[in-house]
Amino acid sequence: MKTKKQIYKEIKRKRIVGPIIFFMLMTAALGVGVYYVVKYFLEYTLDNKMTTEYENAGNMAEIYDAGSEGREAFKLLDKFGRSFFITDKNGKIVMQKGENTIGDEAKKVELKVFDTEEYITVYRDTKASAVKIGKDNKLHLDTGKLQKYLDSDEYADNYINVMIGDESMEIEDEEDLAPDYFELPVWIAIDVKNGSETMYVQAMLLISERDIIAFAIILIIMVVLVLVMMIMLLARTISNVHRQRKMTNFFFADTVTGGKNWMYFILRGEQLLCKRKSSKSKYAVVSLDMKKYRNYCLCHSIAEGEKLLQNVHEILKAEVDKKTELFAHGESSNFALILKCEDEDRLKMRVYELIKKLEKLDDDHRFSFQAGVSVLDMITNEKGHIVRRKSVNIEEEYNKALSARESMGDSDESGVVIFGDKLIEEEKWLDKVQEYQEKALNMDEYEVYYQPKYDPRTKELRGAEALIRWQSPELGFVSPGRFIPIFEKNGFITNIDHYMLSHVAVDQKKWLDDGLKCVPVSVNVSRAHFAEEDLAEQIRDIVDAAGTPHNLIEIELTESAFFDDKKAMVNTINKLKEYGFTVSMDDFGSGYSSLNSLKDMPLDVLKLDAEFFRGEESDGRGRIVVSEAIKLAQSLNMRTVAEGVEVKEQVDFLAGEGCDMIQGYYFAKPMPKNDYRSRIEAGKADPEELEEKN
């Protein structure tokens, strides 16, 4: 399939190159046509004149063959007004009149006499050799020698002598001597006396004023026709070029802002960066995006949103140098820019200043913009000299800028990030994780770790949470924080949910079969999974496949999942409870808490976020919040679990408030399943271990 870039180049080539080539070919064809018309007209004229002269020469030969001799023959032949001479077989001249200017080389000329083709022997005249015989046996006019002959004194003298010798000619002024015709002499050879002698007659090809006028008229007509055709072709070519420009403008037009679009950015951007004068400058490709643009359109209208983008376009237009930089509107609220870059710090400052202007699009709203930047350094050769960029992959550079911008995550604050080594390493890590994720699943490289939950009063084991670790032969030991966020973005997290649930169910079943007193283990299920209507059935079937009692599996949901489809969430929770599973809310109080979640969701366990138990407390407000949360859960018949508990004072406080379970480093870190098995066997936390921590 052709890319837009290829389509654009093809349209441009057809619309411009085609008409230009056609124009050049037609111009050449018309020029050749004029040449051959002139050529054949001259040949036709010379051929007609030659036919007349050949008839005169033939008459002279007949008179000579008739037997006239001496002065009588001269008188008869003299009436023809032509120079001639006669030679015998040995080449000796036996009769002559006028000057002998015959050339040495004889050539055969094809001539039509009385509608029959006939070849006659013709010699060039040595003094006036304006007529030449071509290889095609045709008479041709040598214009260069003709002009030289007409400019010669000899031609003028001969012409004047002819005029003076004509008694009927009255000469009153020198202007009367101006010729209205000119003669082109050649010599014709005719056999006489049965071939025993040869008569050589000087033929005068008379080119009259009428011939010249006819030739001029034909030439003018041809030139006019050629000019008309050339003008028509030129007009058509210009029209095609104009249409091509209109098509190009349409091809590059952005319908939202009225400016240029993404295709313009790709094609013109590469041309800009590959110019010779651009080689001595660093440039930067920038991905600029308006945050919460869709929210603005929802609150106002799409038309208002597009008007906002038009205002952004106008500000960028004023800030971007038209000669050395460019910008275009991409998708949605994204703009792509190519800016000159003296150094990264100045560029970053310039982009920040630009964002400050954009933030003040109107007085009623505060807008935020984020920009990612990819810097293109100058290119140097082996000798360290700066050279011209041969090619630039604009889309690749823009993707770098886009990656830099996306590294700001879900933040809505304005900012600028330059793509660098750190981002490159992050991109490489992302690529590696995604490359090995499926293989790791198939090879059981993911390990289940268990973190026990203890009763803060009795120190008895009451439950555990299943956590994932990755032991990769290629990547080494990988902590969850380095791969779980990636899985959540690319959707692989649902595969991990199934994997963890299956392994926990198998472990629980084995420990039961070994006669151990198992406690419920909570397994996290990602919010992405709750889009599936049969999630409860999937969980049930996985646990049943291992043969594990449902009451030993607790399904743990993150609080953020409650802000998706609430109806589907409630339906799934009710099904899970019907199947005998316990359902808990993880990270309660992590930033999106809603009492409606507790009101509407039939949950069994509430897990207090670890942030409640970190940092120093000066006024006791945190303890008040925790205390009230525990009381609220108890009122709703929910058990409570406190996460992230690390010191004895926290344990004592939570025990006094009636917290059911504590999960944290104070009692135990996450551990491999064999270590957790030992915890199950012990049943209680190790007093000596706790004593050491105290």
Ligand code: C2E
The other form holds:
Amino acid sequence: MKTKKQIYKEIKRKRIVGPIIFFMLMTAALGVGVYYVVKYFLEYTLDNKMTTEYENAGNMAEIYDAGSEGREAFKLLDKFGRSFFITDKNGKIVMQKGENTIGDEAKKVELKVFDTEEYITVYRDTKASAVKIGKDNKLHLDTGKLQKYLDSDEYADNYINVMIGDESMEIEDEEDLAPDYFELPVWIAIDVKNGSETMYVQAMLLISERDIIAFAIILIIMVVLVLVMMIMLLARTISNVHRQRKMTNFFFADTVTGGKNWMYFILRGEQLLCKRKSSKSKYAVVSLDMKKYRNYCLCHSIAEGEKLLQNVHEILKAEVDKKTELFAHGESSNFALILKCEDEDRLKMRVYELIKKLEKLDDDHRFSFQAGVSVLDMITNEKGHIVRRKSVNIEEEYNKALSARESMGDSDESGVVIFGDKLIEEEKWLDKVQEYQEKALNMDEYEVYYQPKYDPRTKELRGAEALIRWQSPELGFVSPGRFIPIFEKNGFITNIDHYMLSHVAVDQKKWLDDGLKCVPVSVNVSRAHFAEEDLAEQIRDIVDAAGTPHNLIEIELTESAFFDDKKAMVNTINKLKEYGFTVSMDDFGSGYSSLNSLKDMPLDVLKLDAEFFRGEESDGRGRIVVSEAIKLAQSLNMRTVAEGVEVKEQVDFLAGEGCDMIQGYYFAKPMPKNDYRSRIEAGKADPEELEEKN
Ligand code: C2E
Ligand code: CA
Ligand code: CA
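Okay, that's the form predicted alone, but what's the structure of the form predicted together with the ligand?
Up next: the whole complex, starting with the chain shown before.
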């Protein structure tokens, strides 16, 4: 499928190139047309005259051939009043009348008679060379010389009557006629006496003023015609280009900010970076985004949100150099920029300064902006000299900037990140995790660790949570905090959860068969599962396959999963409880509105998030919140597990508040299954070990 960019390029090419090619073709056609019209007119006129002259000379030759006696013929020929001479085979003159002004042999040409296959042998006249016979055997007018000749006395002396057929036209007043005609003298050679002699006759090509006027009129008409057509064509081309520009503006307009859009950024950006002037400067592509823009639109209105983006646009307009830099609005609150970058630190500072200005967009709010930067490498040749950039894939560069920006994750703080080796490493790492995830499952690289849960008062073992560990031969030890979010995104988490559940079931069954006093082990089930309608059945079947009693398995659901589809969720929880599993809510109090979910979900256990026991307020206000949460759980008939408890004071406090279990480093870190087995055997936490922690 064609991209928008390709379609645009195609339209642009058609619109601009079409009229220009048409204009050029028409101009060329008109030029050629004029050339041929003028040429044919000239040739026709000259050739026509030449043919007439040839006929006249032919008449003289006939008279000479017919005359029985040379003298008689001479008299007759004399009547024509033309210069001529006759030579014999050896070139000796046997008869002459008038002056011999013939050019030498080298000046001889064979002229083709217009529109016939006949040739006339023509010599140049040495005295008046107003006629030029070119290499192409064509007559060429030499108007300068012609004029000189016409002005000279020689012209007046040489003036000869015009011959038509074999009759001479008497001219009354030579002076009257003179200005109307230009004479172009040439010599015509004709064989006489069966070729034993040659007659040379001086011929006058007569060009009348009428001829010249006609020629001038034709020329003027042609020129005017050409000019009119060219003006029309030019007007058409200009209007096309104008329309094209209008269309381009429309195509490139951003409807929200009134500035330029993403398409413009892509096309113009490449031009800018490859331009001779800028192609040798260092540049960077920046992806800028306003955080929580959607929230702002929800709280205010979309129109208010768009106004905000218009203000961002105005600020960017003032900060970005119009000639050497570029920016455009993309989707939502995204802006794309191309900025000059002398060095990375300075650019980073500049973007920070820019963000500072943007943060104070309006007086009532404080906004935050994040920017990702991709610095374009300079292109060098073999000698290490910087050379001109030939092409840039703006989209690719923007994607780098985008992934740099996205590396800031869910943080809502303003920030600038430059795409660099660290990010590239991270992307590569991400690829590797996905490449090995499947193999790791088949090769049993994933291991189940157990983290015990103890009663804070009696210090008895009451349960455990199964946590995954991945010891990869290729990647080394990988923490679940790193790979679980990846698996959640790519869907592989489903396999992991099944794997964990079946291993826990098998382990529990084994310990039970070994006569140990087993306690329930909780398994995490990712929210990705809740799309499956038969989740409860799947869990039941996996546990049943190992033959493990259902009361030894607990299912941990994260609070965030409750948001997706409440009905399905309640349904699944009910089924799980029906089958005899315990269901707990993981990470209670970490972000989402939890109280509401408690109202609707028939859960057995509430796991208080580790966050309650961290930070400055964990001793003061935090304790009040924890105490109330425990009371709330109790009144809803739920048991409580406190997660991430590390110090004795917290354990004592939780014991006092009636918290049922503690899962934290104070009692035990997650451990391999054999270590956990020993913990089951012991049944109680080791007082000596606990004493050491005080
Ligand atoms: P979680 O389910 O909240 O697991 C508790 C995490 O807190 C575990 O990290 C555990 O080692 C850690 N922890 C427990 N007590 C303490 C303490 O006193 N101090 C501190 N600093 N940390 C403590 P872990 O094992 O790295 O797991 C991280 C997260 O990865 C888990 O959070 C869970 O969301 C996910 N995860 C781990 N295993 C699985 C699994 O098999 N399936 C699924 N879906 N997610 C899993
Ligand atoms: Ca958990
Ligand atoms: Ca948890």
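Positions refer to the first chain, counted from 1. We call the rigid core the largest set of C-alpha positions that still match within 1.5 Å between the two forms. Because the structure is predicted, anything quoted here is derived from the model rather than measured.
Colleague: Comparing between the two forms on the rigid core: C-alpha of residue 43 shifted by 2 Å or more?
Modeller: Superposed on the core, residue 43 moves its C-alpha 2 Å or more between the two forms.
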